[in-house]
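Next up is one chain by itself, shown in structure tokens, the form predicted on its own.
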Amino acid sequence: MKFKLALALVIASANTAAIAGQAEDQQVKFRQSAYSFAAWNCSKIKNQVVEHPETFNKDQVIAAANSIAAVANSGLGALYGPGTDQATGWKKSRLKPEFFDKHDEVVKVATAFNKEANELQKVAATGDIGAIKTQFGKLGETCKSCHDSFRVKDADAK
């Protein structure tokens, strides 16, 4: 299983430059898929560490944390080409147009996401549920920071 995930990530990384040249709608589909996959894995950790710690399974949490870190390190920045704020992937993009005007802030939130995802991967390997819960909270803060700054809220959808 680890080999398949590693192989998929190598292929995805090798294709990042090619994907970046894709039409805006395709870029949005790829990034929506990546974030959906990360969210699914976050929900696995949340369920086992926050909501139902009695169901904690170290191996499942490690696998989920590894998947989140893989997404964080996959080169998602290449999928934010000009015009992708107006594109439709699987659904209309919720990227705010000001994303393209605030490069320093974008780099800051992206770097924080990568850092906290990589740290979650390390902490999950320890099996310390308290430490995992704390680090999971830090990861969630980075997601919220980006959403608050650069994502159109559902009620405000374009």
Second form
Protein chains: 2
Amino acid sequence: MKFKLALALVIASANTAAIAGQAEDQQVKFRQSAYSFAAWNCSKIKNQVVEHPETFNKDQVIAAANSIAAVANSGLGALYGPGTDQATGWKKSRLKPEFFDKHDEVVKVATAFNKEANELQKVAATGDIGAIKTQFGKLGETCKSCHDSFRVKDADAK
Amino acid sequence: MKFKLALALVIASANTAAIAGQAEDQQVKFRQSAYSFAAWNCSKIKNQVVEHPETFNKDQVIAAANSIAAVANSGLGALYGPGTDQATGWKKSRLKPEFFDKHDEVVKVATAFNKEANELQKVAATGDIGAIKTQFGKLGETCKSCHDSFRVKDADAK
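Target state, the form predicted in complex with another copy of the chain; input state, the form predicted on its own:
Starting with the chain above, the whole complex follows.
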């Protein structure tokens, strides 16, 4: 009986671990999707505003800026549950474990990202290509700041 | 000389194919990310409006509806280049090859998705939970309609 009870506990524990792992993997999959969607939209703005301003299309840049702001305002914090630094979404998470120990710095970089993304949305609506370029640069700095602090560097980083 | 020329042509052709493949894989990765980001936001609305209306949070539902509308308005058509039915993003594309032969039907389902997503964004802003539920149902029908016509059914479909 003792053996059966112990076995049952081991199985129950393994099942719980498996369920927790799935939830964490799902969070990582969603956050990788959110940032990839934002990255695609950033690439469109970079292309039309920085690299090839002769192709500038106001409506497309507004749509891209709306998308980046939507990502920033979507409540990404819910996708950073404990243990998600060890989880695998579409690919293994690059989140550094210290993310969970540096609450104040996390709030700071997240707030900066939100602020600059919302400002880019406003500036894009004006259609002023110079102002959009400047604001897009400010947004990029907040991305880099978070990556430098909380993302593991790897060979295929994009 | 003839052999060298033929070899050079084969290599050039292989390189072109490899580059085209990368571009198609990138398109599929971005569109899988866009739809996954939309799916996450749909799951939040489903949870707060359909399954657990006692947890309804107006600001969160507005943010989710904004995100879905941003995806719908982001110019997803640019991610459906020729050959992307055979490409692999985060995973193999489930796009049916006939997508490329049924232009009118594609325009119809894409237009319906945009219309209902934009309407959901408007309705969400009112905070009327009953109206949001109704409109969310209409949006879901456009998702299903496109999946039925243009997405391969598979065992791990989500």
